[in-house]
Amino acid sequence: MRMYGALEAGGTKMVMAAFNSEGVMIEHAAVPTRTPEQTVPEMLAFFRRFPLSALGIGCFGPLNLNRTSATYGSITSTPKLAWRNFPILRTFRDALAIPVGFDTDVNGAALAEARLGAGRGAENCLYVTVGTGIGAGLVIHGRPVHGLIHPEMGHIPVRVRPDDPMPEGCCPYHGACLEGMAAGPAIEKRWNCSAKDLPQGHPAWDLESDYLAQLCATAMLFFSPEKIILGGGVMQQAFLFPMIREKTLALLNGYLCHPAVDGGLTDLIVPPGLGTASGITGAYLLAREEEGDRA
């Protein structure tokens, strides 16, 4: 039996594991995001255990992938300097000598949500992953987009509430865009405690759900996905679905016509079906289209 490495390589943690071909993870392990010179060799030393036939990363951005680019595979303008112009992709095809798919996390947790998970059967689907950043995949006709490089909603501008005690955000790059204002480390700037610690009834989630609203209207506006996935830390309140769905219908105010819509957003705007695995599944799924078998 065939086997295929899968690599979530995230801005905290590098998640790494080994499947079957039948899509049963046969083994997993994680390593904290350090520099690459600290990182890179013990994930070889995990992926080399195992008789590999391609390997699949989902990888934190923004990322070259121009396949006609001699940089194509490599990590570009992150806020993590030692990783900025890091070749990932061509490391590990050079070390490990096997095909490599390569596409951002979000991309690869979009991809595994839109074909095993919440959004299997829809023709289009955003997933959003609200943790230490923002970012989004968004799969059309069951492919991930790619364009002039790839989807960055997690930077885009939001409308900053008047009683944000941080109304200026903390994005290095665009201060009060929706990573600067939503993402894990702006909740922990706002209101001096991790969002994991902050109680249900804390006013910190009235404005959460009212920056995630704002991405959602938006998305919907834009590509008008059958599935919007929101996955992620943040997303492990599971409050915050209602709150989102109530205040993503009130910006809409009424204009969008669909039973969907009319229900509530109950079945539109949801958690991940594959849990907290989107991403290492979708790094899988890069591994076997790489090879050239679609799962």
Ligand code: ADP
Given for the second form:
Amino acid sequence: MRMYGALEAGGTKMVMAAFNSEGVMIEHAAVPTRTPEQTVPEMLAFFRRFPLSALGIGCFGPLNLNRTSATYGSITSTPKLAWRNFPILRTFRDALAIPVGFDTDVNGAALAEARLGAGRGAENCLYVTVGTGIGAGLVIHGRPVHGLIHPEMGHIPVRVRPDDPMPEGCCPYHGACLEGMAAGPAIEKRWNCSAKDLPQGHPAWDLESDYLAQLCATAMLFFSPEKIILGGGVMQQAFLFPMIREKTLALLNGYLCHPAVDGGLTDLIVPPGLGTASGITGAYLLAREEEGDRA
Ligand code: ADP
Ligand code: ZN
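Go ahead and give the structure of the form predicted together with the ligand, now that the form predicted alone is out.
After this comes the whole thing, all chains and molecules, with the earlier chain placed first.
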């Protein structure tokens, strides 16, 4: 039976897995993200234990996804300096001599959710992670969306609430963009408290759901997704879902006519169907795609 490698390359940790051709995860492991010199050999040691037909990488970005570019498959402007301009795809393809599929971590997760998770059956599906950063992957007609570069919806401008105690935000590039206002570190900086420990009913969550609703309403107006799947550490606070739906409806103010909207967005703004496995499953699907064999 053929086997496939999957790498979810994150700024904090690298998650590796081996899948069989039925999409069952056979083994997995994780190593902390240090420098490429330290971390790449550890990852290769894992993957070399399996007779892999292809590898898929869902990677933190921004990335060069332009196949005609000499630096296709590199990480570009990351604040993690050791990884800036690192040719991650080429490194694995040269070392393992197998086809390597490559996309952003969130496009990978969106692909997995669209094929196998909460977005099954949807033609147009947005996956958002709200964690250390905010990232979004968009799958339309079964394909992750690329373009000039790739979507970076975490950095859209938001309308800052007048009562926000941290109106300047904390994105190093934009200050008060969505990520600068609503990612885990923004919550923790604003309230000087771990996001995990802020109780339901704390004003943090009213503000948080407000900013995430701005993303949801914007996404609905831009792409008309059939599913908006919200994952990542912050969305472990499940009470955020009804708050976000309600505020999204308020922003749309009756403009979009569809039963899913009339139904309160309960089946439209949803948690990931694959739980925390969307990213690694997406990397597996990227391996299958690259081999030209759709799972
Ligand atoms: P990453 O984005 O690094 O892959 P996560 O998605 O777990 O990892 O995001 C980490 C961020 O999510 C942290 O800033 C943390 O504050 C926040 N977070 C993690 N778990 C929870 C939780 N249960 N409730 C609220 N926030 C959480
Ligand atoms: Zn930003």
